[in-house]
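What follows is a single chain, given as structure tokens, in the form predicted alone.
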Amino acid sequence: MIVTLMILMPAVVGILCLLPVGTKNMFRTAVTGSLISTAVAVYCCIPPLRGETIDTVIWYVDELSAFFLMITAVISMLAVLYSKDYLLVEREEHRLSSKELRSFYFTLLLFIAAMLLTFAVKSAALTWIGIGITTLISAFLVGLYKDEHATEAAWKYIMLCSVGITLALFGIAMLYTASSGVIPGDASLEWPSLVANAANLNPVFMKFAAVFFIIGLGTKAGLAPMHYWLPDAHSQAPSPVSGLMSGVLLNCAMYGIMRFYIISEVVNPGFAKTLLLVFGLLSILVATAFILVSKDIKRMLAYSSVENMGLISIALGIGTPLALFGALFLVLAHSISKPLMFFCSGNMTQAYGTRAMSEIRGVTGKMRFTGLSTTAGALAVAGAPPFPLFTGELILLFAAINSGMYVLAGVLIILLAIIFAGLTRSIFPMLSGNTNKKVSERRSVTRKISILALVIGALFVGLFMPASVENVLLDMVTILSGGLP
């Protein structure tokens, strides 16, 4: 019952802010019902975290399904609260008209119940269905300025992306033919069930859905060569949906392509790593060339999201206990990181009226409070101490080291290096400087509440490590080590 009001929740909610109450009332509507929405989602995950599988007929929520659950909720929340001032100044600016606001906030909590269903449901097939939805709703949220560049971004997103699921379609197939005569007909495609019979699927069926589900999620998820429709959709949506977007909706796919690595790995070991490595690999080497020559500090960002889902599949492709530990990590600070650092864009792109990187000078003299949140948003996303993205990717590199992998271990390094630089040659310019433009930091509590919120969680992961937590990630590299709760 408690994971059906989390799921419905953002729904109706989404569902109350159509009505003509007013642009007021409308955003209260939506802040307040996301704030109950997340309450109730932290409600529902805190049995799991302490280890209460949740398991009915559709739901199951283990301690993996939990952590996503919580990212997806809190950042949700931030995200729908810094969109409040954000979406008023684009209405003011006459951008977008009061019914598109409407529909704006209809569809993005439909997004993040589609994102939370995704998360909570038991079956793959189901699963698959929740990532299918995520793609529709969001195309709109990407397209919702109509205008020619956002029109080609969001039918570029859906095309690819359909492709995509049509792939990882075909990976549902598969595995269902793996299971067949070995789970029961309506337990077929469930993930415990999966898990439990895993030594007995057919390996070769098997090792044909990797391929179509490691490439079809992995076109999702925004992993290198399938990446295309990343940079452009980021890039055009309004920040607040890009950094739900780069935080959250990525975790989807990812989340997707771990459930399967669970079974696969019992299947056929080793199989599904080098998809993951390989995979992993050519995403930061993609992902560190257009960060060098990114002129849109948005197109720039999403790069980085390619980057980070990079260093979780090779995380996940090392498969060391310490590499598991890594991925999920990574997951948690790449969710807290890139939001802050998207809505520090959304702050600075409204007042300068561009995303031109080299056209946004002197924001930490004109706007105090955005240019100090860039600074440790910018160090946060290029993986600097005491950030909890540079903790992740030293956990990655001893992963590597420790298995023996000396040659990857050498290159990340070399890569990390480059990326580091490329994202601070690009963004602390922008800080500093003079601009003979007219700029002002806007009042705003919601956009600083967020944002602030970002900092703090990102620091705290970053310094500190509970044993609550670090017990709650050790339970989750046992479940993707093949082992259920």
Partner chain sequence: MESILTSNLIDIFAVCMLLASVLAMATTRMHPLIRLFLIQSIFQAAFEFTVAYSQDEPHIYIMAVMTFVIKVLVIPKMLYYIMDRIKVTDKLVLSVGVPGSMLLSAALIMLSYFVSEPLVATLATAERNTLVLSFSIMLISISMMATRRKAVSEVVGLLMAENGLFLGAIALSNGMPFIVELGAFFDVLMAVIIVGIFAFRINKSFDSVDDTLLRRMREE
The other form holds:
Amino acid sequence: MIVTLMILMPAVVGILCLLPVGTKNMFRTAVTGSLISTAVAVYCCIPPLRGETIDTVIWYVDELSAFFLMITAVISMLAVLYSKDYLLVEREEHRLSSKELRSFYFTLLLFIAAMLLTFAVKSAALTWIGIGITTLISAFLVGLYKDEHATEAAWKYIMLCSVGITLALFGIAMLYTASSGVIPGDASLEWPSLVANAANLNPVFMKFAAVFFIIGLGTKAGLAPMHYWLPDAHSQAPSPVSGLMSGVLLNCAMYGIMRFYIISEVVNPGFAKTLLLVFGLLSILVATAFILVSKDIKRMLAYSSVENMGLISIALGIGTPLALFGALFLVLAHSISKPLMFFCSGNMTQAYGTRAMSEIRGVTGKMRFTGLSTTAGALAVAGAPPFPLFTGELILLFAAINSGMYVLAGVLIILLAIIFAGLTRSIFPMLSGNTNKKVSERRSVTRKISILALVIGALFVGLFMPASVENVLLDMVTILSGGLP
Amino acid sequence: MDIFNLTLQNEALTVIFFAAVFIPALAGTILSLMFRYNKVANLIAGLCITSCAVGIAAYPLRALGVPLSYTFPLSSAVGDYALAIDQISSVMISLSSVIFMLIVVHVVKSSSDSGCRYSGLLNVLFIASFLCMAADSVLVLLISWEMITLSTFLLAKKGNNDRARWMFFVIAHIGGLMLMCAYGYLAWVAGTQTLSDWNGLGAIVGSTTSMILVLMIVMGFGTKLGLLPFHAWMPGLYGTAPTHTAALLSTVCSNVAVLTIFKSIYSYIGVTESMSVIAFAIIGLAAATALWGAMESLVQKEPKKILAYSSVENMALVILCLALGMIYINESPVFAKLILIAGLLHTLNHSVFKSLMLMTIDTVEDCTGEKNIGRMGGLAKTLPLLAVVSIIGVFSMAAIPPTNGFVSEWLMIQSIMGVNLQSKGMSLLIPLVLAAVGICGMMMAASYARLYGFIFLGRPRSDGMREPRPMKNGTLLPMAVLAILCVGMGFFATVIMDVLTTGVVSVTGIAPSPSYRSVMSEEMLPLILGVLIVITSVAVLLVVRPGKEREVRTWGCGEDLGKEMQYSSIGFSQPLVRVFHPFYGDTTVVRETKEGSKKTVHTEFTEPFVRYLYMPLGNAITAISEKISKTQTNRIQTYFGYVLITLIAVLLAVRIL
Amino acid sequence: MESILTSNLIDIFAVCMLLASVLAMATTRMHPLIRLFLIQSIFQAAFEFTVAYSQDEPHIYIMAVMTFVIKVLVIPKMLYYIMDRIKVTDKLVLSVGVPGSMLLSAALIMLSYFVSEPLVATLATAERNTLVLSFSIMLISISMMATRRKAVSEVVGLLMAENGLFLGAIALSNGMPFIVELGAFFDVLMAVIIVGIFAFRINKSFDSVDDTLLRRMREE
Amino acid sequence: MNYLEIALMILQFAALILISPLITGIIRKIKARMQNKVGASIFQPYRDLHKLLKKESVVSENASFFFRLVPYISMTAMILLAAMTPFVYGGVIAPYSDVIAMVYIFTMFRFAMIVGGLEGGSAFGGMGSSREVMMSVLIEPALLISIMTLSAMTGVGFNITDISGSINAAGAAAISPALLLAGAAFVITMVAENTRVPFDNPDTHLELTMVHEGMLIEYSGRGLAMMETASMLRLTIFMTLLGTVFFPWGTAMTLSIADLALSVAVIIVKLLVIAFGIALLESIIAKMRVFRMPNMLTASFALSLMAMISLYVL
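Same protein, the form predicted in complex with the partner chain this time rather than the form predicted alone?
Now the complete complex, all chains and molecules, led by this one.
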């Protein structure tokens, strides 16, 4: 019951925003609405995180989904908070009419509701439908600006993701045929029952299901050869949306792959792992190349999301408990660092009016707060010490070495070093130097709060790991390695 | 000692000690984030000085038997934050804190670049280096090592030297990643995260893997110490960064690196008989780096770059000692102990005289505004006190007897020569190493003579030199302390050697019974030699008292000496460049002067490594990424094609494999 | 009421659907493409009807009716409407050429036979080739999307892939649980509506639906 | 250490310092004789020094405090070395005469002169120092390795007196390829270090030839006197080292009068022979071009290296 409330709350707030009320209190409703829905989501996630899974006809929330739900709720709340002032500026510069503003909030909150739905549902098909809906809704968000770039990006986004989703649907069909003989009736596509008797599913069908599922959802998660929609979509969408998309939307697809990974590892162990390893390495290689070449800050951040998704899939591919712990930690780290960097780049692009990194100079001089937070963001994204991505990469390297994959560790070192070089080479010159553009920091509390919250959150996750959080992660590792909690 | 309850006492003392070290520095960092104006900057620097002062107490506390080991309640994702200061690291921590404190005092006094941001980052650097030396868990070691890199990167910001800083950051990060792998593997083999329980892991792992691990650890730390392939960032960073950052980098960070390499090789991995192959490799590399550093430092155009290469050379000698120790430890442990003491003593001496020299260079730059050594000269007449302090520094760098530089060089040569190795192949090594040390020693002495001669002596070559601004009062204090320390450590070297012996014995586990003194030529020699030099010079002074003097313009064979009549700094090292020509990447450049009529000929020295290794590597990577980025044709059809091809490829692979 | 008649009918309808998609690969104009999609949907409805009839599964009847209503009546009407509104040129630019497309589809069919070899071994004889057919329809329609330059042709390709998918699902295990199929249907419908909206936008901003113009997003 | 030994040591130390100008005089005299010139008397150096000590020193205005210190540093260094070298019996501060310290005291003297040379700010000083730098970079390692070969050969550690004592005791058996090679390298180093003919012409002040003179050009009066004595003392020390360490046979091992007398006679003969050798060398070979010097110096470096390697390998 609480789960349905959690999912419907953002939708309701979205509809409220449509009321023809002044923009001032429309913002107010949006922000307070998202605050309440996050509170409800957190309240709903606390019990599963402590172990009592919610298991009703439609909903199934165990530690894994609660972990993702929590991340989605918190990050989307910060995104809504950040977008309040971001859109005010957009309206002032007449890039968006107030009607579009209102429809933006409606679609944004619907998008959040769809994402919450994906994590909470019990049956694989419903997860698939949830992912389908998020794609369709976020297409509107990507195509918000209605100029040809945005439309083209949205078009590519829908078409490629729909192809991906169709393949995933075929994967689910295969999954159903594999499980229909074994599990009677409607339960045959539900994650818990699938995990329960995963042992006696038909292995050949499961192999095909794995291939289609991983390629289908891989397109959605931005794994290598199918990731080409990601940079266009993330660079054309407004910054809060691109922060939300790369921070949380990619997690939906990764969540789907993880759920399927649990089952497929029981049926034919090692099959999904090799696939994920191959796609992971390919994504990091491609991301390295593009990070070095790209000139636009948001495209570079999108490629670094591709790289992070590659890291997570490699961690899944290694499969040892330490690697799975690393994968989950990387998901958490990425969901915090990437939105932080997107919000900071949002500040910069709005102030300087351009996304080309070569034209943005002297940020710390002119905009002190953004300068400081961008330094933190850049270090977080590049994987420098106090921030969580460094610890995540550390765990991944430890796991790779412990499971004897020295060649993988060697390749990872080289690629991570090049990516580190590429990112720092482009971002840090933007901070130093001086510019003759009239640029000033926006006097907005909400913007500062959201960025500050992310910086503090990143530092906390990076340095400390209280025991309670550690137990949750360990429980999830047991789920991921096939054991029912 | 046992009059009061020792255990309770120690526990409280440890907590108080660590709190007293960390709290002022943390307060300084937080303050620096909030405020921007200068009054607060001095307060922040003051906080940093207090935490350094407390840091100095590490060795005395450790000597009194207080077990400085503590685990923070909060744990991190990869293990908990544990600190433990053992015997050898307490020595390193105390001395590095002394050096750190003096440098920060100089920063405050010279206030050449001491904004809030700068002193805040100094606090961060101190915490990071203290943590790294006192690390007891793998995570603390790796995170604090990377934090040192990060804070140095941010500290090095001056004007737009982004390119040099970026190169440093990337190379140091590559080193960091290598260390991650090495220590990750060791953590897995040892099963525990706490470093103090690691000993003799080499035996479990087998000789070839332990050799690879040693190589990775040495190269990992070598990126920051400046071992051969990784040294190219140093001249760039030292030249453009604020001098105090360079001073901290070459003293505190190098101490941290040497300490951790020493502990890793000798106690975590443990040296076995079959590791001599890697020892040979490291010796070869260290000798080559030392020669390279010496040669390049002779032709640099900026004093800070000369000192950068001198750091490369000195650190290479230290690594040479550590590697030689790996060979001697099985042949004759007593000499292994001697060479390890020599290596560690040289690290301490190096941090003393290098920080002294870098401070003088900063004061020179501050007072005269000149950066290029070719336009300096004649400063000794106008700033005599500075000249006195820096001549002591130059003497100790050039290993002239009464000073500490001489002692560590003397110990090094003794330990290289003393041992008589059984196997023929190994003993062939000794003459070559001795030749390398000899040549480096003299070449560095030449480059220091050039450094001192062309800054302080001769006629001023630019108007900044003719009337330099007076030194800010108080900047001389830290330099004077360091100069006294240089000569003091030269005289009372044996005291420091005994302190280091206990540390070396505790880490390497060599039997303390035949003390290193038995093998040394004459353990009191540094002191006696110093005293003798003083007595003889006083005697000579009395016998030949300075007579009447008449000051006259330097004789210029008839007409007065023109500006160009004086020797130039590149001209000074030109004979040596001709002797060692194949190693220098020198190109002669003909440049039009402003009036266009006169042409001037310059010799440009580019670092051959940058030209033949870094540039091609960088271009290759960008070329490959250029090719890969061509795959993004931006037409949606090709993207569908990619999805289709991946699907077919995977299905075929599944079907065939 | 399983009988030889129904199993033959099932095979015939499946083959006809494959034929429709192969012909779609051959057309060079938009209207016949949509008409072929319509034919394929009819065959698919018929196929579902026969399966429902032979398996006595009530929900497959509803599936057949819904397929007929949506995919035969509603979607083509919408596509035609879109085509008229944005006055797009009927000519379809093929990047591979008709003979090339035919060879490509033949290769894809052979490939799907080769690839689903292990899968087919475990199945009863009846569904064996329907699975392979659905496989090849999907691969052909994706390759159609990859080789046609028109935005609307991509939509048709996507819809044909859906048809192939449903063919496979129903053939293998008498269709998925009902709510799943319902969800899938709505998803397809939503996709077409949104694609329609964006087609208008593309038309407005590019004043043509030719994808070659969609190349401004180059990486410099 | 009874009083006789101490008295003898001080006497020997004083004698070494006092006779150094005499030896330079003798060398000049022999060289003049060979070039059938009469040449100044052998006591001429004493008179020169006496004259210089009384003269007023003219100092350039650019010279800093270090300029006045250099003569004292060099004198201290050389006196210390004189105290260390075994002359008739053994070094004055025998237990502390460490070989490595001696090499570094040589470097101290050379370093002070190089920096002193740059003081005046004139081209001569700069050129002298830069050439001295080139030479010393190649000499110092050769010196270090050749002496180290001896200490490794005898294996008695690093005390110079013990080394010469053990070679002396070994007698004829000590003559090994290592000793001969090290001796040859030491001879070349001696000639190069003291800037004798093949490397630099000590008699003239011609700009082209001068290395050693270039650095002394700014000095006058007492400073010059001290620098001259220091370089003369250096030459004598080198010669005594050659005599008593490389070919030590005959130096006194015990304090008996007979041994002492014999060792005094032997040392005088040795010094004269070496002086004659140097003078002969100077009048046969012409001065080498500056950039041909490195080949000769690397030859000496190679010789010393081979000496040490032969010690280990054979």
